[in-house]
Amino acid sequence: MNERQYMKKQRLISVAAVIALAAGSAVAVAPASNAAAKTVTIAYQGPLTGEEAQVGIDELNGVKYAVKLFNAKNKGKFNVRIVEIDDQGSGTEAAKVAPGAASNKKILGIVGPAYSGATIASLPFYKQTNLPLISPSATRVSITDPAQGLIGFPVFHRIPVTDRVQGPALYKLATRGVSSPKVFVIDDQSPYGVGLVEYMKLGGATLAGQDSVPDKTTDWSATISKVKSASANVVIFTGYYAQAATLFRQLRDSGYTGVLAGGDGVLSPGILTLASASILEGVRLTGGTVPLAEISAKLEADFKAKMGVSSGTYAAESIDAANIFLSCISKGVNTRAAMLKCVKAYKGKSITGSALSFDKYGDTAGGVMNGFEIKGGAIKYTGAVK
């Protein structure tokens, strides 16, 4: 073959090529810097379906958010993949999923998972096969106390402080202000909204009544008439939003004008799709949580602009957990056994700022309880619980 004859080729070879990219034909290359790329998996388990889906919604586009971020930094280097696990924020649900996630050999940790019960149903599995978990929002204390099994040992870890903590801080903020308050508390006889009531009353808790009803409840007329009975002005729920909804739907109907007040598990952006903003007006929450916003400005509106969504509830310690686990991938940790390693052996900070490690349980030193309150049909920030 000739010169001319060769061009001639190469010419006709380009043409071709352009018309298959045209068409849509997987013809290109990708550059050797992407091939050379080193894929890592790490997983987010939370509730992404049914009536708990948007703690699940905001606590994973934190953890895409972080993702993200790595993958543009490291491009060429790591390229990080997201397993998505969704168990409903359900202990039955954890357990029918998590026996995949922890045979998924890929998946060097999970950021979740995101509930309590969920937590204490999918260990069994995670403990077996060694994968570390760093929940976001997960507080009940029996979780990482030895005088309880310390049944997260060795692989769980979490962000937050703790229901010891945030007890005590319910039951304060909830009676803030309050002349002679008569306190009823209602549980949904999950493991996370018993234990918060025990440590309210560990902490000092006065309470003028108390009802424990199944976390599917939707009439709520018997613990009303109780409510009215102990002529309680301020009522605490430990449950979670969806029925939290219903219940200060039904007890504003029927006449009660006292205060409303809930936990970590009603603090979410979809409790306010659920009942009406005068239905809801006052609601006094607590959380382990500082929305990124109060953070800052500059954070919220880049985390808007790549993820299209505003950042939610428990969005800024799902990217702290997510860090931890990049952190580690950036130092080429390949393996769960040297993840957990690198996940306990980990120092470093915050996106608030503060120093964030774990003590040889699991828990982080340090953190407080924060204050929120609905107003005008949004939950606003109020500082921390002092």
Second form
Amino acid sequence: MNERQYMKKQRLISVAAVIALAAGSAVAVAPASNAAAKTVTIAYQGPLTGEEAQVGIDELNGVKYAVKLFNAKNKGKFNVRIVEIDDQGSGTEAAKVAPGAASNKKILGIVGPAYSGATIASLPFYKQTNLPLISPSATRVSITDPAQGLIGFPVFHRIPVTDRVQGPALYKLATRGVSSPKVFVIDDQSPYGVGLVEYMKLGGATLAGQDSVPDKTTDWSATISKVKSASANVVIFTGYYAQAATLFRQLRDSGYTGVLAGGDGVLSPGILTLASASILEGVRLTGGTVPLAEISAKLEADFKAKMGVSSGTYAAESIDAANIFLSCISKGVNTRAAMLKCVKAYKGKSITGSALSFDKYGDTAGGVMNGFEIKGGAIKYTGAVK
Amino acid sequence: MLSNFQDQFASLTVGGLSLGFIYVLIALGYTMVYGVLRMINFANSEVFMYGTFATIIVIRDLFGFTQQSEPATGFRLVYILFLCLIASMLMSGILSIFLELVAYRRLRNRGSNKLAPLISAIGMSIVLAEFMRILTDSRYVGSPRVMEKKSLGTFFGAELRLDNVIIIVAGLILFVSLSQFVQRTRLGKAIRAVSMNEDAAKLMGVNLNFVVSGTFLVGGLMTGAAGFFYVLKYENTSFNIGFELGIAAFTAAILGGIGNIKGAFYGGIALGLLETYASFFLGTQWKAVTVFIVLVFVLYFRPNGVFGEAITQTRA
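Form predicted in complex with the partner chain, following the form predicted alone:
The next block holds the full complex; its first chain is the one shown before.
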């Protein structure tokens, strides 16, 4: 091998190393802190970078909080580690990272995936390797609906109620207190957004108008003209918060003064950084989640003290999901098969105080949809939507 | 019902025009470079995106606006907007020259085939977008409101909102200035000469590298202005904002006839209006379908776009 070939080879090796490092960064392992104890690994999957990153980071913090408490309580016995799987909330990314997580035999269970599209893209790999999932936020009905072909069975479970409940609840919340409501619904053409509108209609919603808009839309003038043509006084957007911010801003700028509402895709503190408080004032939102501060102020204070940040959306659900895996770990579960059996048989309590268990297809028994309102630049809990 | 329809139609026209002018300015970035080098600078969409960030940096970091700030008024507002426009144009102009130096000049001087700069352009586009993605954690970046979006009155039932009016008027001024620049100045004449016949222009003593850099600069300045108008109108940006707008502006350039300044103008305006009307009358989901059916239809009869592809025809 001459010098030039040698250099070339070295360069190839370094390029390969960089690629390997980059690939590895998607699945980063937290360092071990307690070598003597039995090390067990669980994972979190959700958007940790990308437009929806806030949702994933908030959920991951919930999982970390639960694990921190567990490790402290079981010092010397167990040391639980968390593998972070970043799917950016997209099905395409999820299909790239899921095979790696599926083949990592150390992972006994995944809290997540956060989003339904990413869940469906990941499921073939997890079903093949019998890897149990408990999602804190994937609410699409089809994943657990036996009539739509057992997409998630048997590995998938979830804490929140589905869009079958959220659709009608969102309509109810948006029209609450509005005399002769004329509702205009806009979806973002995502399966989540379109599905939410379908379940809204199935729940008996009457709509004055509807539009279906690509999820990269920034100019809403045509949609706004339709809203005005329909003389709507309630506008519901079933997409995600980044787009909701631009839509709500342009609607208010156009002189629209009616109600603005959105589902759990919009329920993220991220929206507060994209539009001013005056534009977002009064926006009504639904979500299967309950803020930790509403469960108890002490819990929120403890969370903040331990994690260094306030809890975010789906913190309670993420803690619940992690706690189910952790309770199984404390019973000595150390294989995926045993973990799946244990999760399916789980009967315990949510940190909200209500009973928590799963039906045959992985849906949570019971559960309610909650309402929120943006007031003075903050998202406030307004109670369950009944 | 009819008057309601007329009101909406007029409002849609104003909205479509202001969107159209943003397309015009980005399309000019594509068309100037194509006119001179017969090369599509795919990284122009990212040149636009960096312009939007420059505007937000001035608003947020230089003037300290937050989402809670009161919008500026009077002379201070004019001053801020002017600085934003300059910052955005400079950022995009300089980035454009840099792109030409780094990614295209060597290929051109070495006499590479036509595909190499094309791939180089796509590569630079990805590099620039990914760099911004890392810097911003892939998140949308909101711009605080710097200008109250006041209504200046109505015109045939359409509300004339200040931001739309500024975009239409300033866009028109910029376009006319560019036309005059290409028509009358020494560099403009050199650009046209190279566009007509590169070899003959060189033999006449035109400094090709200087002309090419000048072309990238002028195209970048126009694209940067579009970045400022975009933030003024939509008040946000993100690392991937250039892709959709870039494709739209590129389509506008093709529709009018790429390489032709007049073509970029009419193509951009037509596309802005077409998108807006199609979204309203057929549903937003039909917007892209309608635009591309019209494009294919136009190209069927005018394969080089409505106005052909000569940078020499500048007058709108």
